[in-house]
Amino acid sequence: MTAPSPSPSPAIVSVTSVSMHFGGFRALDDVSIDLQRGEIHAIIGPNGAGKSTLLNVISGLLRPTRGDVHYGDQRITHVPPHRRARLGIARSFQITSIFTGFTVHQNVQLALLAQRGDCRHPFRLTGERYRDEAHELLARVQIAGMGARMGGELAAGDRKRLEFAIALAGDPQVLLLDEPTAGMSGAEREIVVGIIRSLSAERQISVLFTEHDIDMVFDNAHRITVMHQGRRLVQGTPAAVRSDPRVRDVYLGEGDDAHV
């Protein structure tokens, strides 16, 4: 079943009109997408269809050809990704990226004090500086009892929740989340669900996500963006994707992602 959908809001983050050229090749090709607040918004389409570049150019990781990235009414075109950050945009990548040599508490610590600006030595013990902050975000996220274990013990659910404890020491208004399920059990895929459900609802978080798990997609997201070829084929309601025929001639012989 379908997440409701929260009440029309100013978009948080609009891109308009963005391409996206590497020599010949346009990955983007006027791309033109917006995301509300406390939405679920995911992006789905072939590989290649240009979805992980446009997150990269919403977190500035790339900086477009053409076009315009803004959050809220702030042009954030050539703004760095430190500084998006910053501004309350958060990058979740499909590989998690930890400290696999800390302790799981530790990578959150080391994330509070990045974002306070404490991190001359941020590679020393980090003590009890922010542990109690540190302990409520890994509560947040449904591991607070992991704490003490190493990052690279973790399986791929549990390093996924970590990850999202680290973002959410920035307090992010927008999360960008590269397959967030990807190689997860079922088990871990359900508990990660949730928790992305649970900061749009409880705290209005702003969710733009790719994915290939379709029933994941249509069973949670409020919006759906298609994209094929680098362009915005559909956007719409899981409703109005679903009986879009442009879709299934898409998806026609993509595999498990036919299932639309």
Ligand SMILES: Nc1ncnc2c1ncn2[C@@H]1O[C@H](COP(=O)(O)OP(=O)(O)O)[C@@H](O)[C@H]1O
Given for the second form:
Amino acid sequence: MTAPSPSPSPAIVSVTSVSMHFGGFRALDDVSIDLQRGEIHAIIGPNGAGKSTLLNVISGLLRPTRGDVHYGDQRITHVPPHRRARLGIARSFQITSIFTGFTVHQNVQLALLAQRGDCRHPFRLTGERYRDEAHELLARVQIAGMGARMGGELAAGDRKRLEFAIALAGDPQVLLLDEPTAGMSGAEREIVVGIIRSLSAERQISVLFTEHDIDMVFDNAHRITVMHQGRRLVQGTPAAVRSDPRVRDVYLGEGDDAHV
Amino acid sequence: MTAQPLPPLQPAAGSAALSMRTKTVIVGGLIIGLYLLPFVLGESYLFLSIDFLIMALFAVSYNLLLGQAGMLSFGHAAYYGLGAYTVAILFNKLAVPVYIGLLASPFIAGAIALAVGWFAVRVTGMYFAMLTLAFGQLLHTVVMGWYGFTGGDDGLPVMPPDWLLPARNYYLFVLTVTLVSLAALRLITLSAFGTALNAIRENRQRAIFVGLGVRNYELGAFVIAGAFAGIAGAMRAPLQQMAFPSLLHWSQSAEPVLMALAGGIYTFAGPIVGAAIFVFTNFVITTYSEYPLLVFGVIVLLVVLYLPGGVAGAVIAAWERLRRRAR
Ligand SMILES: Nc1ncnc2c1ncn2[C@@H]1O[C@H](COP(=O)(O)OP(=O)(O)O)[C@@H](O)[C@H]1O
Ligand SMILES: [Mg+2]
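Same protein, different state: after the form predicted alone, show the form predicted together with the ligand.
Zooming out: every chain and molecule, the one shown earlier first.
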């Protein structure tokens, strides 16, 4: 049930020859990757392969030692992360990042206020602004009933869904999701996967995500990039990646019994 | 990441606890009471009340940083002192009356806060605390040493006009300026800007990735807090009929920190309650002890240990419990 591949279009994000060094350690070593408009693109690879680091470079959390990141025609290598967020690059974190002292509703409301530029105004009252839109976003990830609860009270899977709703708040063009379904129940996964697929199909939003659940990746990604020790090992359609012997080596070599 | 020296608390707890109508009644009653006060209180208590109002504004301005944005500034007195000197210098050099000088004070204090904050918000946590402390002491040293302009350690005399000299009149003037300032600060804390500051305190990284340029917001908070501290200081100089360099000193900076902690940093009213406790203990203690700030420090220590939400937080929590039991 692999989703049909979108017709080739100009890349919305392109990473060119990026290296990321921490001291002498190369977390990314000359990695290039492009993300097409409307594409669902998975990054897989063993722990420590550099998947999160790559998302951090694209979102601006890290500035690469070498190489460039483009967003459409714009070179964003040195654009600070909050501007990238306003440009339409939203993200989630491997360790879920929400406002634990805000209610669930306030979490999404703040994201809407920030994305729409309201926060610059010291006399524009927050009040019930964007209540309906916040509610819609929560309904989308099916946690609308929890709006009044504190973010910090939520179970792990609900937190992930809240973070997903926060990421959706500004109508992003690009979603960078770091293990979006980790720790979720089967039903929760279905919800997240369903949203990702519909965003891609109906609104041409591009999704770049990392994931350990190999079945989920092969069922839903249009393209897959396999990373290993900071390098891009293989890139291609699920079918091509599945049959690549190097991929098998990496996974078996790591003692990982994933069914590639 | 910002250092987290304070107990985590739900920021919404205070405001959600009381209904809008209850709050309106309480605040309205207090305001009316405060305007009637000079007609029942004797002069010495009136001076004490003026002291309280000024300290309340000083503490609330500070809490925009500590409680709302999670920024631990140790140099807030610098802007308080600059407000006092704005009034004093305008009066001495240009014969500008103090109530006009007061209008200038938030702009001067805010402008200097902008210059200091521009550097200070580049770091967070303890480093931010140390930078604000260092800049505060720098400003203190400048005021102390620039005899020709500031009068150095002799201070600068300030003479209010005749109509502001009677305690009752000055009290009513200070009350009005303080209430208008507190109303403005209240709007700011409830604004989208204020919500953004809460978000930065809660989770700086998440705030960045929803699109907030956190440094600019921190700088904005620093300037606003400095400007309102300037207004508080501008009301202090005519009260003492003097502007002293000690108003900028780091030991003066400890006062808003302690007042905010005593009253509670996660409610708007907290620092006002803290200011009341502070002014009252000072008044009682000064007769017995040479070190009133030390005594107040111990009180704050006990409050922080046993009432982590501060006195205002504890009162609201108790009210909540009572109401729930009544149902
Ligand atoms: N900020 C950092 N400082 C030092 N090393 C880091 C940092 N971030 C990641 N690394 C290292 O880079 C490598 C890749 O990490 P990461 O991108 O998180 O891997 P993955 O997400 O694929 O599991 C790991 O060895 C990790 O320890
Ligand atoms: Mg990772």
